[in-house]
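Take a look at this one chain, the form predicted on its own, written out in structure tokens.
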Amino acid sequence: MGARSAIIIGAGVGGLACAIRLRLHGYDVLVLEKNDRVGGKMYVHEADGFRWDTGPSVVTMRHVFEAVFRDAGRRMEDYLTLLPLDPLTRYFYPDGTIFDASPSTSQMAANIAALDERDVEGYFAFLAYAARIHRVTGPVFIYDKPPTPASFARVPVTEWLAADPFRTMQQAINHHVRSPYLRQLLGRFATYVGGSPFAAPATLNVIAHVELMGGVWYPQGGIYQIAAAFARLARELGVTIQTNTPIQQIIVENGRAAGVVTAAGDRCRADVIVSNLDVTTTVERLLPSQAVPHRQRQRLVNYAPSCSGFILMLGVKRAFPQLAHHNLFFSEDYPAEFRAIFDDLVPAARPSVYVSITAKTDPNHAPPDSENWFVLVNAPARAPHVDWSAQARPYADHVLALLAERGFDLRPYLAHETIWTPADLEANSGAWRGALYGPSANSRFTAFLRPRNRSRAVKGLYFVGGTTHPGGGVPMVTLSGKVAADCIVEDQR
């Protein structure tokens, strides 16, 4: 009896870790990938002496990357180069407060005092109480297959109300600290998972312990060595890795997934698939109507969407030496900007803006004396009232305008700049009405509605990235693909 074998629909970080596993356990694995390289949202945009990661922009859980090379018994320093970073994010008030988050305990608890030295203590206690939160949910929601009766029952009734489901992220975070400025800074780990820290439950409040307590960590060159690095080990593992290569289909027959129609009408055949695209974007558009319960499909295609993101990469030809490599402007009034994209379904009129220079620590992404500024505001998911081909150029201009406000008129100084909204993002990534993170965190249910990482209607068909479990930002979409592979080794035993 000959290997068993693979295809994986998409080339992004979760297609590819799912593909360094099964191939550690002996599958002939094929990767399959619709644009010119690997990545998925993962991506590098370079135009007139600038270069810009286009999709994720922070990296945490440095453990979860060494995890994969040291599986495959290799050294990640021999691949990726993963560099600290001091400060973690620069944050600017409106009222022209700025404030460091720092990875060292001391110059934190300093920058703390600060605002308010009643908080270092409550900041501390905070950190205390994300770290259980983070020990009790991990096993089961992080680190595991999704979660089962079984693996609840393990975990004692005391244990898991240390979790803290019940309050918002927000009541917890206030319950800690008492300077607004620390309360939304807290709060703002919400966005991370495409959420509103007025609405997610505070057990999302792991999200700090996980950033504040390990530190945040750039891949010298770009967020996107890590994709090239999982290719590079992929491949020396003997993984097939075929770009331009769109599927049309997913082949299933009696039940079952069985292989893929490319875009150019071949027909390639597996004994299972796994797909790397959004779990919605796969079950309209990938699989035969009939596939799938028509109750299941419209739970998927209904379900409220994570946050998108509204994009502008710049090419600034001026360094702003005040300004950090990640930086993050808050708006004055977080409620209305949250309130805007969630129940009004509209771009915030005064949203915070996120802005990374990678060109502060990889001078070559940007000419001399100049900086590729990547910006990125909250925004809805894409929904048919409003219309970004129409409303994408005066948005981009507002946002330039709110950062001038700020004191970064950068209008004088641009020398390249593209757009990106949530169109853009459904268009170029396949996530359903451009959510970055597939369903909206604003539910503590949430992580038990999250689609399984074994499809549920077919069988052989497994899902990987941000939109299941265990969910979305670079490591967990990491992680995703190990759960995939562990799911796919024990059904085929």
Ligand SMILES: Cc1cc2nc3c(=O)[nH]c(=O)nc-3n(C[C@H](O)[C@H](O)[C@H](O)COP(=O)(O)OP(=O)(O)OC[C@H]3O[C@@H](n4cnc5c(N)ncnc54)[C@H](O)[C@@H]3O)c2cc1C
The other form holds:
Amino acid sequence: MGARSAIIIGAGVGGLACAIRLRLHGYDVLVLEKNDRVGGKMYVHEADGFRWDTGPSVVTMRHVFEAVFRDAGRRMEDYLTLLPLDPLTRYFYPDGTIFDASPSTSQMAANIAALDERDVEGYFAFLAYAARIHRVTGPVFIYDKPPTPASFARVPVTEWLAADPFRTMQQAINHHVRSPYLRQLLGRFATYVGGSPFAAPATLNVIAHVELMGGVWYPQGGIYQIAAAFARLARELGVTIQTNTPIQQIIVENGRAAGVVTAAGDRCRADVIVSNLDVTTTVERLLPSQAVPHRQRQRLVNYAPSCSGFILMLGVKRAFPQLAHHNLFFSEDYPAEFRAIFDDLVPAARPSVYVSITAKTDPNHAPPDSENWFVLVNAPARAPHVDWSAQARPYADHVLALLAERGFDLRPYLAHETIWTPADLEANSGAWRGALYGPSANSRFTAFLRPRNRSRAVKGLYFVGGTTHPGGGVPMVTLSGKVAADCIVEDQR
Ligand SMILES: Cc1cc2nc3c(=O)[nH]c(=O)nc-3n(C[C@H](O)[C@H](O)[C@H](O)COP(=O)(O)OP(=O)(O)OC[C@H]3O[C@@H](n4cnc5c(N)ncnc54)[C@H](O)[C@@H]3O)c2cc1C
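For comparison with the form predicted on its own, kindly provide the form predicted in complex with the named molecule.
Below is the whole assembly, all chains and molecules, this chain first.
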């Protein structure tokens, strides 16, 4: 019998990671990508001598990337240089307070003591608590195939209480620390999965453990180097990656995925089909409507979405030495910001503003004495009552005015400006309603029980990427590549 074949639709990080793993299992793998280059949400924009990473900017969980190369018998260092960042992020508060989150324990203790001496103890107790969540939930929810009753049973019931699923993230944080500055800082990790700290289950405080204990890493040359390194490894192993090839339909025969039809009308067949698209987009746009039962489709369409993003890529003809590589300007009313985004589904009136400047670490990402600002504001997933084509310009002006209020008036120094709204994010990557991470993590149900990597309705169809198990964000999506490939191999035995 010849090698089994797989077609992967989409060359996002998850699609590439899955391609590598399947190839290592001996599959003939063909990746078909609609864009002109790989990467998906991890993309690059270049203009007027500036360069920006357009999607992810904060990379954690270094060990996940090392494992991809190690499993292929390679060394990550030969493909990718991950530099540790210090500070992890510089936080700016409305009253002028500035706080550096440091990877150094002693420096962090000193910085916290300057806010509130009593919180040094509380902070380290919080980290121990978050490490315990990681230890208990990691083997079931993060590093393995989707949870089953058997995988739950591997962890004693008493241990599950440590996962703290019944409080919100913010309630657990407030239990540990007093300083409003530190409370807001620790709460922001909910946004890493597109959620709100006031609604997401406290289990997601695991994200703080991953960043504050594991560090923030920057791939020298830009975040896009991760996608480029995965694509290089995949090609070296024998994976075929074809860009500029949008897929229009997944062929289903007798309840089984049998191939794909490209937008140009070509038909390609394979033993298994893996979709790296948003699960809802796959079901609604690529599968024949009768392939998935109506109730399953409705459930996907009706999930509350995670948040989207409003992005400015700014070329700034000035340097700001007060800023670090990652910066966050916190809003004065965090609950109001999340109410706007998740309850009212409108852009927040006074949002927090995140600014990443890779030129701080890679000076050639901007001309001399200039900076490449990637500005990201959490925004609601696309909804019919928000017309981004009309709102993009005024909201961009508003964000620039908010930065000016905080002492960073870029307006006289702008050499370039590109605006991306949730509608652009939806068009570029196929993200349903432009939501960055699929179903919102604000409910206990959707935070833990993501759509599975195996399609329940269509045999031979698998899902990989941020909207499926184990979740969104570059490291989790990389893990989903392994998980989906392992499900496929298990099913073919
Ligand atoms: C603005 C922004 C900021 C983020 N910040 C961070 C961060 O700081 N840290 C972090 O870890 N994560 C972050 N993320 C999330 C992270 O980028 C994603 O979770 C991850 O990159 C998603 O990878 P994926 O494998 O799910 O696929 P995607 O990136 O969604 O890729 C899907 C691929 O499928 C292709 N495709 C779509 N339709 C078709 C079709 N019909 N035919 C063929 N191909 C198709 C797309 O072009 C794309 O290449 C951010 C995301 C965004 C957008």
